[in-house]
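Below you'll find only one chain, the form predicted on its own, shown as structure tokens.
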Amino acid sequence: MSAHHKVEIPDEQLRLGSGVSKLWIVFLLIGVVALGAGYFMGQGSDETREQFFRSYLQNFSYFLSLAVGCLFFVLIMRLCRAGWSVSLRRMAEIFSMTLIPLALLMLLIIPGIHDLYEWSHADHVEGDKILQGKAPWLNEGFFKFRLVFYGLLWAGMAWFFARGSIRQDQSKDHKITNRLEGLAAPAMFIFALSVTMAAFDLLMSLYPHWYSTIWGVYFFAGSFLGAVSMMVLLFHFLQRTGVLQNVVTAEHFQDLGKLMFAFVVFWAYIGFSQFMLIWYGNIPEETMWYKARMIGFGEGGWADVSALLLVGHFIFPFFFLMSRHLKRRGITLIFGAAWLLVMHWIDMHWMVMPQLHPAGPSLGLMDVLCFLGVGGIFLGFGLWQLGRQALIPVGDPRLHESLSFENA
């Protein structure tokens, strides 16, 4: 480790104004109210209900996703001891602990299990080899427990590596963080196993007579392309407000676009390795899944959306993040930033809404309110967080080489 040099920071630089730190309580209040009514709306005809619960389960694992990427962030710059980092740390390690508010929120997809999942019909389980094969783990009792089991897991493993960082703002013990730096490991294979176990059944057991070994690897690159891109969109906030001048540098930005670009091109390899194996076996319990969203093309199918991914979140971003400079300017990197987020959002719609929409996209009010609830409660709880922090972690040792940090 390297030697700890004391770090002479204005103190208004790392706290959040007044203003923005009460910001919280209008994200809070727009969450609890849109989704309140989302739910009341969907409380109607089967078919509102299951657009509800089809909604929110597409927002909820969007802003899921944001949160476990946080959370590796932390876990893999631990894990590699990363000085370069340390003064973005804090900002996933915040955003990570929305994973407390969005285990609370999981459990809204269990009264909606009947209108989600084929599996939890016994109607259907009964005719059904292949659904009754894989009935010892696709049951709802043992589902529940792992909705449970998931939310706990990540809330503790998020809300256990952030107060031990912000613990060390107060006591600058640099045992803190050989603890933290130790338990990344095991921590980060517990995460792997988890998230895609949970990306198996949020999301792949909507369509349980289809499957993807992949499909974890697919889940966990998006989510992370998504929470660094939301990183970059955030410390810009930040900075606008009047903190983090020169302590959040273009140097940083750069390797946050260093990263964006890299996982643009894995996720873009794994969807690609996913499809290539796919369509090359040609086995009908693989390619329906595919098939469902190759037709309608240039008729506003869902073929149209397959096209805008292949070209809005890997062939746009590819050329676009390859540039240094552009990485390292504030306008383009917020709009690239900005741009791969939706996508993202795109990419979550395209997983979870064609079994319901065949003919093609159908966005509605349900979108928009469930959006809004997910979405409000992960920023204002962030928020509140952040206000009551640091927004860099002032005690660890390697502060210093993160504030003099420059790219070769």
The other form holds:
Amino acid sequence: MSAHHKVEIPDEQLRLGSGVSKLWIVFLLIGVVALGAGYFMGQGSDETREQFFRSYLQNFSYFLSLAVGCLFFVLIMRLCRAGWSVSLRRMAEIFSMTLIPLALLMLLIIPGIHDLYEWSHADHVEGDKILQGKAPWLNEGFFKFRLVFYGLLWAGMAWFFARGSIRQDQSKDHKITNRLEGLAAPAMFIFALSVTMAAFDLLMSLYPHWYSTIWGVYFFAGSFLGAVSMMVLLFHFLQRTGVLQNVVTAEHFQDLGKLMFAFVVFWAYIGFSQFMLIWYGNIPEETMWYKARMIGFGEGGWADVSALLLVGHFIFPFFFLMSRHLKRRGITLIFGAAWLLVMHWIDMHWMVMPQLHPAGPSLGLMDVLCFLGVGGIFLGFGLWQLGRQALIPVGDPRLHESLSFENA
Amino acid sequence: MAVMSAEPGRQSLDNTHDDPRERAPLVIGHDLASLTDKICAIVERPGFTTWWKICFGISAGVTGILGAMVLYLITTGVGVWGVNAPAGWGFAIINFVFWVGIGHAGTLISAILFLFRQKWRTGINRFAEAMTIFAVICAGLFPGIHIGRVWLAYWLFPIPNQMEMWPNFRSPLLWDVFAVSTYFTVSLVFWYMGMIPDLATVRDRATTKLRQWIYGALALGWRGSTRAWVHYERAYLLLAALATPLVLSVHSVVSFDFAVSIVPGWHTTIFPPYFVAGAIFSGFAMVVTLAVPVRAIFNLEDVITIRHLENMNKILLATGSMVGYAYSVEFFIAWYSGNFYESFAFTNRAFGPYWWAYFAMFTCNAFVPHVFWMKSWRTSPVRMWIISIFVNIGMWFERFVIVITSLSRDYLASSWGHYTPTWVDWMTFVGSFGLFMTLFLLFLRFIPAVAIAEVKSVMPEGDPHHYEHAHGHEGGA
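With the form predicted on its own in hand, show me what the form predicted in complex with the partner chain looks like.
Now the complete complex, all chains and molecules, led by this one.
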């Protein structure tokens, strides 16, 4: 164990600067305005409404995945009694709390159920034996109930773990650590099941005939990758404003880069498992999902997006993140993280959109508005909460391990 | 610190406290020299102890049964087994998957836990890795003898030949050949390389010429210079990075054996990660099964502490839950899919003629490990040993359920059948445990069972600044 260096950090290093702490209002305003504009523009016709709800679902799922990934970061670090990551944990705690506004935003899917989900149309279900069989699960009432349930559950979990940590800032009571570490185990249990089911509900049931047992794991893999990439960007951004110097160091960034690398590979492994097994089995009811994503190669069809994901979400970041040097340098890691966040967005787009635009991707104003809408509220809420707390868990008994952490 | 008392050697062996202000020590009451003495004494003791001779005799005898069964099989034909249409895969494949799975814990401990900086892994990695090697040997035996004409086993490899005979590259069975042989090679190199400093230690302490000569040859001229250590640590890191994807790939490829087919119950996308989780689960159970008696026999309670065991049990709980997750998702999707054959496959598993196997699997894997939510069970060697046996049994039954229930009843009801293993099947399976234990006992007798050099690196003295400040202060590791 490395020596206990008593590191004295000036207090202003641990608080958002006054300029930044007001930024949240801007983001929140952008979010609300963009989302409102999108919603009202969507009311124009059936077509625009469908487009709005699709784009909304995609962007909602994107930011939901980032928040869920942050919650996982909190839980896994608690569960493993991690020392190195303590000074990074507050960021994850705060951004997992965005699950509170996201729980509300989840309700905006409800008016779009008919535009999004085929199984919600009674006339479709009537002539379809398979959909009839699924009706006990895929029906409007139960679906709405589940959305509310996921929202409450995650918001509650995120709030609970963040609140405990924030309380410790003042009380310095190490028993809080014990309690949260103990509770992280059952929380992980609930997390795994609820995220899986939510991924089935929100994204897999877009194709109600299609199914894949690995779907929840795929969603999770992208989520955690996105969350870690986002944390890298946020920490770099904060350091540019002058705070957290010598608190979050190249050592931490290197380890976050390692996690990104690991989850680039894990994402590819899970994606490959799903694709290869379906391709090899070659059963029409399974291949249809990939068939929709393998048309128009070289012609701006979805096959191009599939190829882009293979190269941009796996091959390129795989080699890029392998380098120790690139992970430790600010600018290169920022590039890698931003790249992966874009790729994760494209992955989400690729999951949701081919149904609406079968010929190929077509980005429009609605995509921009929904991205700014959900993203603005997400970032605004996160920054607001960040401004109210210390930027690192100052009361954590393992903080010294994180501050003096070095990659051996 | 609670654990340390004034008299070294008389300290409490309980280091399972969970005080976040201080990391618990991983080695209790040893300095560098006493640790070396303790581990080397196991290897250096002259002659053989009675318990070793008894165990070795039994294991060797059981290995003899294995040899007899294989000989009987080869001279007579695979008809001596219970395999027949429709269940063309029986015990051989079940045992193959079972043994490959057992091996996974060793690689997880040596590679993945190394990358995760889990210092406690040093206490158990040497013999967990040894277990990996021996388990893969047992695993490799089964497809080897399953192919019918064993004298043509080399046809498994794509060797250029004048007959233009090639294995089918589209078959996951061939991928298995590559995956398992790569896995075996890397694991063996990793294990051996990690052992070199310890072999040199035994060489340097040798009192006889023969011992000096043998361990000297095995230590490959290790002198412990700083330069050598730098190379050693770099190679260790690289091998860990290479072995990490292998932990996932081997059992993923094994799962492809099943999942690429369109047999109901086999063709499901979660199979690769689910098999990997199951493999680590079963492997850790076997580590517990072996570690508990070994640490008792050799009085290693101060090196493989209760905290080590507790951590292993936590991993058992975690991976057991992952397996339970996969069971549940599979069951849910079997219903959700609306696919008649899928849902039949799963009801047939639970309520069909092999319900007892399914029951054993589900109980042992998805329910029993949950006693580890209780600290009293995680920290009691006797209790955890019993649970680990349950998990070993459950994981064997998992493979039985997957292989047999799906094959014996698939799409066409008129070609359903019932698989019953013969006495040869059973004896071959039992015999493979003999082979495993024989190799393991030889390992215990002749190779330092704990990685001495690695354990030292997690002791307070292993800290480069240890001697600079607070001389004599015994900090946690």
